[in-house]
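Consider the single chain below, provided in structure tokens and representing the form predicted alone.
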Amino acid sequence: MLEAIDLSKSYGTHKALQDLNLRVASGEVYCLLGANGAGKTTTINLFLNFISPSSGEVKINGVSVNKKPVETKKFIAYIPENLILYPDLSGLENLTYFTALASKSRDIDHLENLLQKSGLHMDAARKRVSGYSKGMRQKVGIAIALAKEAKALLLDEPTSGLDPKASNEFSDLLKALSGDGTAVLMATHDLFRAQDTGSNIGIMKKGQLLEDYLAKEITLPDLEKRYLDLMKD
């Protein structure tokens, strides 16, 4: 569903990403770990076509992002570290608006059900987003992805700043999405969430994917040790 092929991005002499080869199949949750500047966000931005690659190719559902950027947008949803919603609208009104932008026709009952499925209670769904916590906004983001019927979800530090309860709820939502066949690519600093939520884990440093693992085959202590060893200069 998501594929990077010999993907590189340079800014002058600075190599933000070097020869990345990455595949995320339907139903997989691939977690990218790494320090700031490792290339995680650059990778996400290349899939989103926010920036253009210096070399290599990005594909979503077999379609080249480089050649057909508009077509690939219909397959994906994106939740950044701080999801921007319209503060004077309710969660339900935001969902209605963004669903219409995606050219999807959904009745109010269906949208309400999606918000509930995403863990947002209906009394909150009808209140202004300006009073929402970050966790509540992320749930609206999940509902938008569901309404859009996105085949792939791109996440950039989605659990940063969440309390443990909200972070755990978000992880459960990702597991449910992957169980329904959604491919998830998540950039994160959270080793625990990566090991708990991910099916695959990659460690990046200075624009390179150094190692990757099946989450079920590495324990959290071993992942932490390997991560810290790789981060040494």
Second form
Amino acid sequence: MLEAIDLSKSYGTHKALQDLNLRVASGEVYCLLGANGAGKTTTINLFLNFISPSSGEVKINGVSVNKKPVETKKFIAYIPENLILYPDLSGLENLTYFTALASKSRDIDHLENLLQKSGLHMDAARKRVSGYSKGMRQKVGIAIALAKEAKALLLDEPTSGLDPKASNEFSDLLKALSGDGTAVLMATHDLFRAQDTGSNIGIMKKGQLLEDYLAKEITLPDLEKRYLDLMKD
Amino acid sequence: MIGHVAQHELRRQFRDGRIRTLLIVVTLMLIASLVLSLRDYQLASNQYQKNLSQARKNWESQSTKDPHDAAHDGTYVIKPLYPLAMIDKGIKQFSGQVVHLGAHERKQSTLNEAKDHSGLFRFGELTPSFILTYVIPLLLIFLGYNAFTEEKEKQTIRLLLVQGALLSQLALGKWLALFLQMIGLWCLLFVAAAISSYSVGSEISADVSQWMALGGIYLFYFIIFINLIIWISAKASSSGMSLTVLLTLWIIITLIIPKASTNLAGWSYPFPTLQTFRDNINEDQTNGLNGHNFWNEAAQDFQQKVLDEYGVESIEDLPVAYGGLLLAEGEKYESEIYTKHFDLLQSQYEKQRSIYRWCGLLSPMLPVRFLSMAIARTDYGFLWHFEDEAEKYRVEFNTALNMNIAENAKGVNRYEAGRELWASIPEFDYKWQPPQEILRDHTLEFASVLLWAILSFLLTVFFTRNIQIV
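Cool, the form predicted alone is there; where's the form predicted in complex with the partner chain?
First the chain shown before, then all remaining chains and molecules of the complex.
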């Protein structure tokens, strides 16, 4: 579903990403771990076509992002680290607008159901987003992805700053989404969340994917030890 | 897609209390300016009708007198007020409203409105054209300066793009939202002004096409600002930067270039002082016919010509009163001198206009103002057209009186005419310059506005396609 083939991105002499090869199939949650500047966000931005690769190729659902950017947008949804919606509109109105842009059904009952499915209470969904916590905004983000019927979800540090309960609820939502066949690529610093939510875990450093594991084959202590070892210079 | 974006922008803006307040303030200003203009127009229209009939009444009720004395007393013509002057008063307040038509001398309009006020009148009034030219562009800037920058700062633009929106669609949607807000105010002003102008019941009316033409010019002006706002907002790195750049542009377009071009035009092609202007006319008149001088060379030549025409040897043998013929001929001759000197003034003004036209490439406000004043019949073009027509009438009016002397004063010791003659002189019937003629005279101004609108729109469409997202 999500595929990076020999993907590189350079800014002048600085290599932000080097020869990344990565594949996230439907129903998988691939967690990219790494320190700041490791290349996680660059990878996400390349999938989103916000930047162009220096070499290599990015494919979504088998379609080249660079060659057919508009077509690939149909398959994906995106939740950034700090999802800022339109504060003067309610959660439901935000969802309606983003869904309209994706040319999907804007039936209010349907959208309300999606917000509820994402864990947002209806009384909150009708209030202005200016009063929302980060967790509530992330839930609207999930509802946007659900309304779009996205085949792939790209997440950039989605749980940073969330309290443990909200973070846990968010993980459950991701698991439910992947259970429905959505491919998820998540950049995160959170080893626990990666091990708990992910089906695959990759560790990046200085633009390179150093190692990757199946989540079920590595314990959290081992993952933590391996991560810390790799982060040493 | 574009419609969704526009609808979303409008909803967001109407939810913002600051924007609502701003819109209410500008709407109230617009209504106030319209009410004041309507009151002025009503007063001026009533005054016009009253003065017109009074001037005619005064003329027709003159006592028995020498027709040439009556010509010296003269009559008045009143400058009519076109309904569109409600929107743009142009130079109306600073140019005279009345022209005295007498013998031998072409006079300029007198009794201007500004003289009835204190010097502070020069600070300007709250008029619809002020709101249209200065306030609405400023309002549009405040409504749209952060159209793109806020999306970039809050990163909502990323979500919009991921949802499948194209940058060009977002730009056009935001453009449409600003346009719809502007068109609301535009409609309010022009529809209300047009309807209320008909309610005044003036004999002078402007047809719908004229209202549309004036409104269309301002529509183009606002579109230029909307284009610039969307373009700058898309290119600026922050909302603060966007606002600073747009306010600077507003200052340049509405204040600096227009004022600098006035200085440049006056400096490059100065008008003569009133004293020089009069001296030049006097110099030309010195050796010509003036109707009262029988002895100079020009008068002698004319006398010989008349004698030849009638085939007689002396004035006494003429079947008509020679004095009347000389007065009529002198009037035509003097009028030609005035026409020559007024034409020089007008050609100087045309040269100044060429400076304004070039400066119009730097500021769309200049061609818009010139077009607006021309369509509202409150510009120099109208003033001169009216004064030229009044001068033609003055010559006809004097010729009729002088020829009456020529026909009736032969052999009479003191010829005097009465009310029958005064009533037989036709009234001044001013014919407005046809709209096509005005438009033809302002083709370059119109082309300049069109060029601004097209270029700024292309800037918006092409440059918003490549906004740096990351």
